[in-house]
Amino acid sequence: MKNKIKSSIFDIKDLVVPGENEQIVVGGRDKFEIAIEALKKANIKKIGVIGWGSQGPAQSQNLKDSLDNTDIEVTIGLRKGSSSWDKVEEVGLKVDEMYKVLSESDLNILLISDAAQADNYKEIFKNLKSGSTLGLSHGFLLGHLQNVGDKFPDDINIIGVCPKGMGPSVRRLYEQGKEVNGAGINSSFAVEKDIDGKATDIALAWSILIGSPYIFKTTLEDEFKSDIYGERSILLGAVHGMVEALYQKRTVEEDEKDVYRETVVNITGPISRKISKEGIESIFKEFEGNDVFYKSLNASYKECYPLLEEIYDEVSSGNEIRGVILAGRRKQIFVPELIDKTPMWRVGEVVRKSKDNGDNYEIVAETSGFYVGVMMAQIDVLKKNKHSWSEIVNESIIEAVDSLNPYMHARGIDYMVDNCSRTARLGSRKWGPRFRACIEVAIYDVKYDEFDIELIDRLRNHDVHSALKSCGELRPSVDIFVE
């Protein structure tokens, strides 16, 4: 069995998906004591959380709350003079100089930015205690090491726990989970190096203690490929380019606020909620026999599939990681303007402030077709490259409709593009215009007047629907609350 999980501490369950079944570990607050015992058996007495960006506040506060009344310490590691120092102390967490924390901790969770990891990894490795465990929440550093021909130290465990959502979502669902057991953001976990046979149990304990309702196994390499690919595609870049193309087309004849509701708001609100609750197949059922939906689906899938293959190739080859590193070196020269200055996103600000923000609107056939077409094309590219169903479903569907889209619904896609991580922001700005161009071709090309019924049937009966149903039963037990 691919991605078989081996643990003598945690219960492992089968996940029924098409083809060879997978395995998962179910989390929940009733598993906290087991997770704490697993850390104690692995001699984890001090946990260092390095960095205070998106994931840092969420994971460290969740760990502190979960480890309350134990003798396992959580300390935040920051550079001296960091502007975040006071913020850490305000929430009641212990904070110390980064390299001191690294040298003293049994488990270090490295949550500084991707570019900072690439710039400082040699000094970070030098300060790690022999026999300790280094935890990552993204495989970016592995990709960078592959690019430069370097490797992780031989005398430490290397693990990954990668929540399938933004840091604020990780924190919010954990807090909601105080009332509803199991509420939280799903995580993948990876074991890159296991020097003492304890790496898997450490990773699973970490996953459970930050609130993951279920955890599936991946590799750091698969994780960085699917994650970086996803944020350039349906998670951010594709939806950014898509809505701009649809908005431009429809404002020729319609009121701009209505168009914004029928495109942007429709995706981040009603369409996402329907997929979240009922799966992608519910969209197919909603528009059974609807030519507008079929034409949009057909056109977006066929126009965007080659682009999605190109993006995957650029990510898997290391080119996108190289681009992030190079951009970091250029940041003192060029700082991109915020996209919220353009007229479309100013309209969005007006719509969000109004009482009629489109929440109760019916889902739009054309918008649904374009969105689902790109999502299905992304799924097919990942499956072609042999990613597991649990990873595909979480990275391409659940993370979109249960984590990122609710935030974009409340604050705008432009807000997300302008305020996400540098890696995601660069990817969206680079590939968003390419998706916009593809969708514009799909809208105006003569092929849009017809559709391939065999493609429609294949997508309607796709294996992803049963995979999503299995994974969806383990989705967060409460909806993400966004202020």
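Residue numbers count along the first chain shown, from 1. Rigid core (definition): largest C-alpha set, two forms, superposition within 1.5 Å. Worth saying up front: this structure is predicted, and the values here are computed from it rather than measured. Compared with the form predicted in complex with a further copy of the same chain:
- With the core held fixed between these two forms, Asn127 has its Cα displaced by under 2 Å.
- Relative to the superposed core, Glu256 shifts its CA atom by 2 Å or more between these two forms.
- When two forms of a protein are overlaid on their rigid core, residues whose CA moves 2 Å or more are considered shifted, and Tyr99 is not one of them between these two forms.
Mind giving me the form predicted in complex with a further copy of the same chain, seeing as the form predicted alone was just shown?
A lone chain is what you will see next.
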């Protein structure tokens, strides 16, 4: 079993999914005590949280609350002169110069940006206490090290805990979890290097104490691959590109606002909610025997599958990470700078503010077909590359319908994209236009007047539906989305 978890301290349960079962760890506030014990057993007295971006404020405040009444200290590490210094003190956390914190902590959680990690890792590694633990919330640095032929230090535990939600939701759901059972953002965890047999338990303790109800196992490599791939695909890039193609085709004949409501709004609102509540299979059920749905699904899947393979290759080979590093050195990092300049987004602003904003529409067959087609193709490429079901379902479905699409629904796609990490913002601009080009072929090529019934059946009966059900039972009991 790829993701067998070895822990004598924590509760491990089986996640029943097609193929081999996966294992997960059950978190929850009732587990805080044993998590604290695990940290003590691993001699973690001082925790450094480096950075004050999005995850930094959330994870550090969660840890501070969880570790209240213990003698385990949490200190924020920032560059001297950082503009965030005061903000940290305002929320009652200790803050000190980052290399000092790094050198004094038993567990360092590195939450600075991907670019900052790539630029400063050598200095960071040099300052770590021998035998201490370095924690990451994203596998980007591993990808970068692979690209440049460098390694993590030999005398440090290297672990990952990757919350499946943006910083603000990690904090908000933790706070709600004080009242509401089951609230919290799930995480995945990884052990890249274990020098003392304690790395797994430190990682699990960390995830539990930041409030994760459930914790899935992954590797840093699988994490960066699926994460960077996902944001270039269904999570951001594909949605952005797809709607532009659909909108342009339909507005030749139809009213712009109608089209906007039946494409962009339909995806971020009604379709997302339906998938969130009842799974992708409910879309198939809804459109049983509907040729429009089948044609779009077939065309979208077939045209976009090769693109998704290309994206996966570019991510897993390290090319995308190389590109992100190169972009960070250019004068204008994002190209184009602004992504909401086409007529469609003008129309969108108007629709979003009006009473008739399309939020209560039925799901639209053609739009659903295109959206589900890309989602399923994304899933198939991840499965082919042997990612676990929990990771596939998170990166391809849950993060989209529970986290990102609701955000886009409320504020617009460009607003969402440009509140994500630099790596995500770059990826959306790079691949969105490719999805648009492929969806255009799906729309216009007459060969797609026919659909392949075998493909439709395979997608209808796909293993992902039961995997989603199993993982779905482990989702937070409150909305992830932050207004």
